[in-house]
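Shown next as structure tokens: one chain only, the form predicted on its own.
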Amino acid sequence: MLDTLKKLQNEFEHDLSNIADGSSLQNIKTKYLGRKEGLITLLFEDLKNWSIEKKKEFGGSLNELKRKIEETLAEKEKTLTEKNVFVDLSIPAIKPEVGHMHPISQLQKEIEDIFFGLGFDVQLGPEIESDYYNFEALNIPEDHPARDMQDTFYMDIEHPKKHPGKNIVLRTHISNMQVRYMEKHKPPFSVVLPGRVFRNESLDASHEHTYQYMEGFVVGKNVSYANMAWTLDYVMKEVFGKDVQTKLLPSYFPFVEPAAEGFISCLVCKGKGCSVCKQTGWVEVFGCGMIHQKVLAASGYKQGEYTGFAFGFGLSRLALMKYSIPDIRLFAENDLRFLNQF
């Protein structure tokens, strides 16, 4: 039997000297160590046979063999690998896909740069808000049928006690930042505000249920609706741009006095008129106002001593107009070949 293995592993060493590719490798490796033909297989299988005192005197050896030739087939695998890797420089490479900012969240970084530019400050609020800071210190109590207006979504939670107000709400709009900021702050000072804010909508190609949102207010002495009206046509023209019309038309919020919803020339058919503005050749786009009395009261101020304006506006609605986008509902579908687009 010792002959048979001596044997056996010259022919393997004669035959690992002729192995010049993966195919004389592999041809190399189903001769020896084959599943139902391989020699060493063979032996293995014919083992069984063996008396026990066989099996004691060469049954190591074999083990040896077997493992001698599966590790030099590995090294040779190796080195056969490693000298015929080809590497052609001239191949253009793959370009890893990388991903980018959200075309809402662009839209946004874009006015708060022009909002910034013109002094304001950009701040951020809560989203869980209580029901004081989102209505009633905004001059909407209770029974107020101004809520009637605002689809909230009030939440089952038990009430903080640290939180003035009965309930516990998602935001409808981010004016509960309006009397959070000016408890802390003493004015001059104008800030921008974005964020989500909910409303319990139904869904449809131009309303959401969650959407992005930008409100702001400037405070100080002697600031005027005529402030307010150039500041907002500024940033429109800066958004959409230089020959954009906009203008104000009479409205009613319960903290802002007088109140007017904004509009800005159809960008579709330049304001002579289609679907898309209803004919009209104007596309409402925000609300402002001037802030109530009660709502710089609530805050702190001593009534009359200050005056200001707030406004706010949708980012999902400007980014359909300027972006000249059908569906609302595209911008949360979360579908590539609509947002590699921007």
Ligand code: DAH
Second form
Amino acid sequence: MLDTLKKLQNEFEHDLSNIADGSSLQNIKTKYLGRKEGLITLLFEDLKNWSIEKKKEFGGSLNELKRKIEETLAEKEKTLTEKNVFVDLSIPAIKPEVGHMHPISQLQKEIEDIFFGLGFDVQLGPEIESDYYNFEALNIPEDHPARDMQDTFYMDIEHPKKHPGKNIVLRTHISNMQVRYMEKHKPPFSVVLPGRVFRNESLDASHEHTYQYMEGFVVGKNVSYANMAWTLDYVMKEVFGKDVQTKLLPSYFPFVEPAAEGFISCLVCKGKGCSVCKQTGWVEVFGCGMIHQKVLAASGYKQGEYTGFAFGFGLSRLALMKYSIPDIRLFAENDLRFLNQF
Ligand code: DAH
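Shown: the form predicted on its own; wanted: the form predicted in complex with the ligand:
Below is the whole assembly, all chains and molecules, this chain first.
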């Protein structure tokens, strides 16, 4: 019996050295361990007929041989599959999901670049502000009806430094930076200031309590209304395309005189009249004007020495127009199905 086992082992080792691929391995496996005809299986079948002594003597060796064959074949299978892993380099890779800039930030950067190209500096300012800079210094004293133009979040704390204007507000616009900036800089300069502003609004498809805004101003000797009209027309054409028309209509903002509202020709109907432009062909997108002498004076400039223009617009509003988005609230919802389109 031992001889039979020995022969079987030798034969197996010989067969093993001839295994070259998965199918020859499978054949060898069947030859020795196959459920019906496997050589080892047959020996186990035969075991039933053995005497107790024979079982005692050879049973262990038979078991041992079976285990060895199984292990060796499993090992062989492993090395074969490892060797045969085929990497198809032409399969397109799965792109890892990476984030990207929010559509409003993209537009903001684009507009900053346009102004930068015109020689403007880009600056930031505080979101929490004294009502002095947000209103008073801009020729909007307390109890002035113009305060009602903006629904303001007043905060129930006093300004720690008792600086002029004791209340603290969330800035309602970035015009608060006019006097702040001018106090520290000597003209000539031109600057734009992007950021968030806050309004105590009731929310709907075109009103948010927090939205992205951009203020800008240019101060120097002999800065004119015509300079302002050209600059804003140029920027709107850069943002919306060369075919866009702009127009300025007289308006009222206490910190500029004369003041104007800026319109662009409607992008949807190209000026013919539709529901977006309320059949007028024009959409209002910014406020602007020549900086009021009182504001220049509050900044410490000598009366009549400088002139300047200022403008402000909602970036969210521009983004709505540029991408034909029906609802401003989509920008803050963080829905990837929306954001992935940009
Ligand atoms: N601050 C104004 C607003 O939020 C917009 C504005 C109007 C800004 C006229 C200006 C300006 O600089 O000159 O409604």
